[in-house]
Each structure stands twice: as structure tokens, then as C-alpha cells.
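As C-alpha cells, one chain now follows by itself in the form predicted on its own.
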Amino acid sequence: MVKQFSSVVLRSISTLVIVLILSFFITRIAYRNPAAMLAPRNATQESIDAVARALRLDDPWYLQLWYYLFRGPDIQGAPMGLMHWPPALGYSFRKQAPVTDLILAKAPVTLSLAIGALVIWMTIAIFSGVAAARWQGRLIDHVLAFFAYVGLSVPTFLSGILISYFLFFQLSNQGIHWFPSSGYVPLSEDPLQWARHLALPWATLAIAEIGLFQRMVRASMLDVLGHDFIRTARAKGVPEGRVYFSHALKSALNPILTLGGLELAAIMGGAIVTETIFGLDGVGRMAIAAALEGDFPVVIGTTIFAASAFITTTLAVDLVAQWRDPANRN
């Protein structure tokens, strides 16, 4: 356990410095002259090779990446390089501000719509596969395998659409105030307001991810259910909601634990459609200005925080059906 424990955080490291590495070459072939894109409107020649001197940005590939590493720009007369403590993301062109100063300001944004998503998707997912897999063939199965297909098959931009025109400008034209169209409140501030500016987002994000894991719920429940310790559970006259909540489900969870975990980090990594539509100043959102701006640091920084995101959620995943297989308790 601990030896397989060690190769996943080696893995993990390794998968970080190749994501540093080629995002570092990528924004330098996609930015061929920053300089020009940083300057201000109708600059002269003269004003973007001095910002280009400024920021070193024509120094060689190697020194950049050195000064991203272990150096940076000098803040107060300290070092910000990403292999000092605390790491530092880089320095934003644009923002005039440390890299991870500014995906922490934004990540309680995104980490509040990708966790409340995913406890929303996650409970009716469960309920409803466990649903269908029960009544297997059934009408109660068709209808929920519909509404599954119908989630899978509309994008998220028009479910978001949708479900703004419907659940706020319909309702606020009728004088019912239920659902903000846009912006943020932090939990710390107004847990009620957090929630009500969230639920629209929610139910957007939760619409694309309901039907993928019911059908998984659902397939991983009929997998189980044929298994001999199921019928001897029958056999002893266990309530069939016991076998199906206590006994199948808690074997089948494995592939649904997984598949959520990678959604969870996916999602991390910016709900950029969402974010956009409902008004969340997120990870996604100001990675996608930092792109149009050419502010490659902030672009670097949070693609690293995104594969971070990804790589801890996938480690934490796989403790857990470790932790849940029974040939490792023994």
C-alpha cells in the first residue's frame, strides 16, 4: 500500500512538471509578441521593446523558464519563483499581481459551483439508477433512461440559457424574485444568498452530469445484482431496499466514485460555459480573459492549478476504493 502510495505521488509529480513544461513552450508559440499585445493601443516600437526588456520576455527560452522557476519578478525585494515557499504561479502582466493570489481569490468561486454540482447530480443519479436498475425494463427504466438521454444530448450553453430565461425572466416578470440572473455571494457571508445565486448554475452543471451517472448507476447496479452474495441476501428475506441501498450499491459505488471524482477536478479547472452565462467571476473565466489578453503567466498558472485539481482529486479517489476494497483491510 505504502510503495503504491509513493509511485501515484511520483506520478502525480512527474504529470505536473510535464504540464508546467508544455504549457510554458505552448504560450510561446502561441504568443509570438507579447510585447505588442501588453503595450498600450497605438504603441510605438520603441514603447513594446521596452515593456519586451521590462518583463524579460526577449531573453532566451531557457532564462525565462529559469526566472519562472526560481526567480520571478522581485516583489519587495523577495523571489517569486514557483520552486520557492510559498510557490508563486508567476506574475500577472495585465492584473499587476501575483498568479496565485489571484486563482485564490477566484477558486472559492469555482469550488463552491463544482462541489454543489456534484452533490446535486450525484444524489439524483444514485436514486434514479438504482431506480431504473430495479425496475429494469419497466416504464419507470424508459422514462429515466429519456430524460437521461435528453440531459446527455443539450449542451451546457443551452440548458443554462434555458434555464435562465424560464427561472429567472419569466418568473421576475411575473414579481416572483426566486433566483439571481448572475454574480456571487461567498458561504462565509450569507449561506442562504451563496445558495441562491448558485442554484441556476447548479442545475445547469447537474443537467449535463445526471444522465451520464444514472446510466452508470444503473449498469454498474445490474453487474452486482447478478453476483451470489446478493441472492443470499434474498434468500434470507433481507427487505429489498436493504439488497439494493445496503448491498448492491455499496459494491457498485467503485466506477461512480471514480468517474465523479474526475468530473469534480474537470469541472475545477473552470465550468467556462457556466461561469460565463451566469456572471461567476471563476478559475474559468479569467483564464479564458487572460488568454484573449495575452497575460500567458495567468494562463500558465491556472492550467497548472487545473492539472493540480485533477491529479489530487484522481489521488484522493483512488485512497478511497482502496480504502473501500475489503482485500485491503484484511
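Basically, rigid core = biggest C-alpha set you can superpose within 1.5 Å across the two forms. Here the structure is a predicted model, which means the values were calculated and not measured. Numbering follows the first chain given and starts at 1. Compared with the form predicted together with its partner chain:
Comparing the forms between the two forms, the C-alpha position of Gln64 differs by 2 angstroms or more, with the core used for superposition. Superposition on the rigid core between the two forms places the CA atom of Ile304 less than 2 Å from its counterpart. Shown in the overlay between the two forms, fitted on the rigid core, is a CA shift at Ala54 of 2 Å or greater.
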The other form holds:
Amino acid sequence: MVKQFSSVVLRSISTLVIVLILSFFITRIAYRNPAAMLAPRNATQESIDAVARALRLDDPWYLQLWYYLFRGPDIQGAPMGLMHWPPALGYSFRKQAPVTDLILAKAPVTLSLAIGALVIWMTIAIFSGVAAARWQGRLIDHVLAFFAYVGLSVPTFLSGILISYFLFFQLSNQGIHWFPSSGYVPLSEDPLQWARHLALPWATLAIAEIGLFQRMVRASMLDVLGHDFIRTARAKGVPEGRVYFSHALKSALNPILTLGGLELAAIMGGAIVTETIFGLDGVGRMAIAAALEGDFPVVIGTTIFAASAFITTTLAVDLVAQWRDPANRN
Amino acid sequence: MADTIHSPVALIVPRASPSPGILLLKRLWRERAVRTGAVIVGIVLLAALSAPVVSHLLGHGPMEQFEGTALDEMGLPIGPTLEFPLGADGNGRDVLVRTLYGAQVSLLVGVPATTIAMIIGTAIGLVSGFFAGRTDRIISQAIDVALSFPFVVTALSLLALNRGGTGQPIVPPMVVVITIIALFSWAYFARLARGLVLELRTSPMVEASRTIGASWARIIWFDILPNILPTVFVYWAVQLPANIVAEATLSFLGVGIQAPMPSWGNMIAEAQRTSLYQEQPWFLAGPGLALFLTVVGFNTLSAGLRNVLDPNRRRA
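In place of the form predicted on its own, the structure of the form predicted together with its partner chain is requested.
And the full complex, kicking off with our chain again.
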């Protein structure tokens, strides 16, 4: 088991290292003459050269790669190099701030969005998926399948606009102000306002995922329900509810966990569309704004952040799946 | 007299048995999801093809602005009329004509991107699965890396790179969007093909070919490829709607197909940004419904194809 664990971990680490090195080369292409961007506007060529020397931009690329990964010269007092905590993801010349600080400032919004949506969609998907499997072929199964199908086929940006139109615009036209149109209130400040501000974005993200996961829960439940241990459980008098939610769901959970991890990671890397529509000031919105105004360091920093989040989540999900595998007990 | 009587036997001589292609089509057509999907996809294709005709009949080009006839005194777009069947957008452009041209753009981006991804991904997956060992380890690692990059953010940085020093795109945006979408979907095809080949390479069929001394190229071409292609083609149909949505998403965010060229994504973005859809819902409903219909059509079609062609995935 330890051997399997370590091979999974090693593979994730090597993937991460390759991603970091690839992003270094993207950085090299994207940062056209960072010294000139950092120097004062009407700087002479000499002072630009001085900045370039201070940043050691004249060094060969392998030394630069070393600086990038481990320890580079400070840019305006901010340490560079990824091997710190938190890792330095670059320096935004536009905002005159380290990218890590910018991302960390926005991370709570994106994290609240992702985790809240995950809880909502998993709860609904599991209950409706189990219901669809329990009453397979009945009316409720068809109705749930229909909604799952519609949810799956509506792109996020469309469902987001529709949700904000009906649940914000039309409701407030009627004088009902349940949901604000945009903005974010930190959880620590006011939990109720936090949930109110995030309710519509959560719904937007959840709709597409519920469709996907409900179908998956249903399929893996149907797969498991035919097994002998379910018949045994029923024969020894386990209540029907426990048969479904305890016995069957436990065995059917693995593919759901795996895909759930992937989707969560994708959202953490920036639920760009949702954040844009609902005016949430998260990581994704920062990335799109930076891309549109040509602030490459922020875009690349976000890419590294999202890729690392993806790899870490995948690894965690893999480890949990292996830990849950009965073959690995003892 | 007798020699003029034709033998009745000639009448019941069986016609040539139907070709495998016809049989397959019949089998597919029996599946309800295939029929529904094919009809919807057919409508979308017709819409894309009819764009120039409708544009000619109405006399409205997709990028032409009709400030005089399509906007009222307040400068707001008019609703559906005989001249503008789906109304106009904020710049006085015909929404119907733009939606139909949007279908062309969606397909012209989605189909090549998915096809390129399929060809490259399948080739890489074949090599990876067939020559197991070190090649396989390296390629699997590459697939892992490709899948770790987040789609939208990485697409943003690649599209940002395309903007030269002057802010003008270096390569036409459509080409870049196709490339980026292909870049992000080849890995799924590679993973699929690799898995299929890993199963096949130890099958008795391949063993037999090896025993008679077939070269690896011959084994791949005659034994493996024909066996994995149906599944790969079905996956093409699964991936296509996802890629059409990917293009729409990039255009919605303002980094894909740029206005004034019509794309469902940038039309929806314009409707949302200007909030004009609250006045004139067709402005949003045109491209929105078109996109939804396209995705539903291809999803249904691919689900049906999978039910029929993929024996490993029995309908649950």
C-alpha cells in the first residue's frame, strides 16, 4: 500500500515540476523586457540596463530557471522563486505588487464559491441520483433524467444570465430583494449576508454539475444494487434507507469522489464565467481582467496556481480512493 | 409459347444483401436518441447553411448596422418585426441573421478543433498503448500535464500572448481559438485510445498477427485501428458539443471570436453587458436558444451512438 501511495505521489510531483517548468517558458515569451516595465517611465537606457542587471536578466536561461524555481533577486522587496511559503508566482508590473499577494487576497471569494457549490450540488445530486435509481424506470426517474439533461446542456454563462435575470432582476422588479445582484461579504463578517451574496452563483455552478453527478450516482448505484451483499443486507433486515445510503452508496462513491475532485479543482482555478456574471471579485475575474489588459504575470501566476490546485486535488482524491479500497485494508 | 414464360424463380432471387453501412445506419436509426439527435443536428446544419440565403432575402448582412430602421428614437433596438424577425441588437444589427451566421462560426471552430484533437490524440494514444514501457510512461506523463492546465485561464494566457506589441492579434483569432481548443482536448482522445489499445495489444487477434510475422505498422493499421475507431468516432461526437461551448465561453469572455464577427458567445456577452435583453429578450434568446439546441442535439446524438456502438457501455 505504501508502495502504491508513493508511486501516486511521485507521479503527481513530477507532473507538477513539468507544469512549473513549462510555465517558466511561457513566462519567458510573455514578459517582454520586464526591466523596461519596472523602470520609471522616462528612464534612460542605462537605468533600464541597471534594473536588468539587478534582476539578473542577462544570465543564461538555465540560471534564470534556477532563480524562477528556487531563489531569484527580489523585485521591489518581494522575494522571487517558487520554493517559498507562499510560493512567489511572479510580480505584476501593472499593479506593482507580487502576484501571490494578489491571488491570496482574492482566494477566499473563489474558495467560498467552490466549496459552497460543491456542498449544494453533491447533496442534491446524491439524493436525486439515489431516488432515480430506487424508482428506476418510473415517472420520477424520467423527470429527474430530463432535468439532469437540460442542466448538462446549458452552458454556465447562459444559466448564469438567466438566473440573474429571473431571480434578481424580475424579483426586484416585484419588490422582492432576496438576492443582491453582485458583490461579496466575507464569511467572518456576516455569515447570512455571505450566503445571500453567494446563493445565485452557487446555483449557477451547481446546475450543470447536478446534471452530471445525478446521472453518475444513478449509474453506479444501479451497478452496485445488483450485488450479493445488498441482497444479504436486505435479507438480514436492514431498513431500506440504510441499504441505499449506507451499504450501496458507500461502494458506489469512488467514481463520484474522483470526478468531484476534478470539478472542484477546475472551479478553484477560477470559476471565471460565474465570477464575471455575478461581479464576484475572485481569482478568475482577476485573471480575465489581467488577460484583457495584457498583465501577463498575473495570468501566468493564476495558471500556475490553478494547475497546482488541480494536481493537489487529483492527488488527494487518488489517495482517498486507495485508502477506501477494501483490497488495501491492513 | 412455353419459351416466353419467365421462370418465377427469377422473381424471388434475393437482392444483393444490404451493405454493412446500410445495416449500421438501420441499427442506429432504430435508437430513439439517435433519431432525435440527428433531427436537431440537421436543423442546426440547415440553419448554418441557410445563413447567406436568409441574409440575402432580408437584405441584412451579419455585420451591417441599421441605425435608421432598427433603433427607435431613444436609440433602443426594436423588437421582432417583419423586417427583423428576431429584432435587432444595440448596434441595430439583425439578430436572426447574426444567430444563423453564429451557427457557421460555432461549427467552423468546433468541428476542425475536435477533428484535429481526435487525429493527434488517437495517434499519440496508439503509440503510447502499443509501445508500452518507457514510451508509455513519458506519454502518460505528458497527458497528465496537459490535463492539469486549467482550460480558461491557460487559454487566456495563450490568447494574451497572441496580442502583439501594438494590441493587434498576430494570428487570426479563429485559428488561435481552434488551436487552443484542440490543444486542450487531444489528451482526452489520447487517454481513451491508450486504454483501448492496452486491452487489444494482448488479444489473440494481435498475437496471431505477430505469429505470422506482421510488422507493427501492419498490426496497428489492420488489427488495432479498425477496432478502436468506432469508439473514437463516438467520443468525437461527445467532445464536439463541449468544444462548441468552449468556443462560446471564450467569445463570451471577450477573448475568442471578436465582435463584429458574430459568435453566439459574443452575442450573449453583448446582451448581458448592455442589459438590453431586459428590454428586448430575443436579443438574448436568439443566440442562447441556438447554443442550447446545438448542445442538446449533439449530446443526444452522441448518447444514442454510444448506446448502439459501444458494447462495453450498456445502458444503465
